[in-house]
Amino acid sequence: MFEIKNITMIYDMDKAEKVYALKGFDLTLPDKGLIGIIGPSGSGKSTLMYCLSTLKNPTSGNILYNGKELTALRDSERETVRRDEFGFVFQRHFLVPYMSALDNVTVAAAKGGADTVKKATELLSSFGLGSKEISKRPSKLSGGQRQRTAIARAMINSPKVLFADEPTAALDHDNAFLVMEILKEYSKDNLVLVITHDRSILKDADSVIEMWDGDISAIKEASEI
């Protein structure tokens, strides 16, 4: 699905001393699957889930992603390909305040009406959050209802790439690994990146990235983690 050749993101490029996030490296993801990425701070596994998601583009190297360059769209085409084949699970999970967290679902959904009403209650029934909980606002939520809800509404359009940023971080023990069991089990058909510190959390991907001063130290498989 995503073929990354010699991919490089230098900061700071006006400066005499240049930041390299990501420091040239080649990396091929499949099709689907739970794919683990992990490192410490500044390590350049962020700079790669924006420049993969085409939220930043590289400063060199290319990224095609189903056979299309991704870094040669233009910004309309790069918005259609996120809002089509793309979602998004973040650390904070910015829900809506003042929406309830039904309504936090189908705001993303490309098209609205009662189908998709139908299938936004349902995703968040099959996470856990019943009739009274969907009705409420985030600030009536816990915080791993809110952060479930933020994943239904990444799920509502049923993209075929799913990218994590530390979608745990802000969890307990229990609701994190509850959240790993739903992108697991999405993960069945479509292809989930999460990008994490916590190396707990991955201990069902199907491979795991470890990266160290904007590259790649190391991939293991499943029998390896």
Ligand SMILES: Nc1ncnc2c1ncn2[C@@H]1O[C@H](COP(=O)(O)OP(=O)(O)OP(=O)(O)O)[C@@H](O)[C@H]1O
Contents of the next structure:
Amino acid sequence: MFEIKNITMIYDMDKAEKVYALKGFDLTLPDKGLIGIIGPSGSGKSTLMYCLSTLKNPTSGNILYNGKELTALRDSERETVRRDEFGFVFQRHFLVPYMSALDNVTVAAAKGGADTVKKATELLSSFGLGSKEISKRPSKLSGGQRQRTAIARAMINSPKVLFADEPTAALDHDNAFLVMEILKEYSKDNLVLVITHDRSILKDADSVIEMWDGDISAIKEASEI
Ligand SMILES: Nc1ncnc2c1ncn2[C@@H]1O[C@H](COP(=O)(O)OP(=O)(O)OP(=O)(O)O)[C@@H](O)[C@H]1O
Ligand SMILES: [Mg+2]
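The form predicted alone done, now the form predicted in complex with the named molecule:
Full complex below, order starting with the chain above.
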């Protein structure tokens, strides 16, 4: 569970022109569920996600993750939390071009071996990539297959929190829907945060956080989405 208190993020601290990307708000996030973050470009969505996931440290405020103050950790400790607890999916897949789909997933695993290959194969298969596809390099896969491979890679260590920044933005409607189905399923036991510009993909979300100009303008529960 995340408890965020009075979080602010100011970019370009040393310049005359400061950007208040996060303006000081509180937010509590549960242990599991699909939570959308929506808002105009520049409203602070990615910055919030980077702060939650330890990729960035906020300028001020507190971020408690299961009682642990993330902002007080050393870089190496933050890295450990990130590796053990968090997974990431971005708009671009960032797969290694010269590796097969299967290798792209197993290379991210905390430990190797037959179990990992089995788990990766099962994950990819459940995402619609059979034995033929998983031996292909990313360039030989469709855009949707590439993104589903990237999601399998993000899930190989069974992260408790999956951060997805515009995971469907480069996909057509059908593939976007498939990706959201996968994320919804994963959110039954884990927390999945999805940033998007596209409200239609959040129809099955458990709640939607609306951001505006570095602040939270509304939080909608499932019945209001
Ligand atoms: N590294 C940076 N240095 C300076 N300013 C930044 C940096 N990253 C983001 N910003 C600024 O912080 C504000 C919030 O940016 P952020 O990327 O969090 O928005 P966003 O909601 O994710 O936008 P988008 O939908 O375009 O991805 C914007 O005004 C942006 O210009
Ligand atoms: Mg962004």
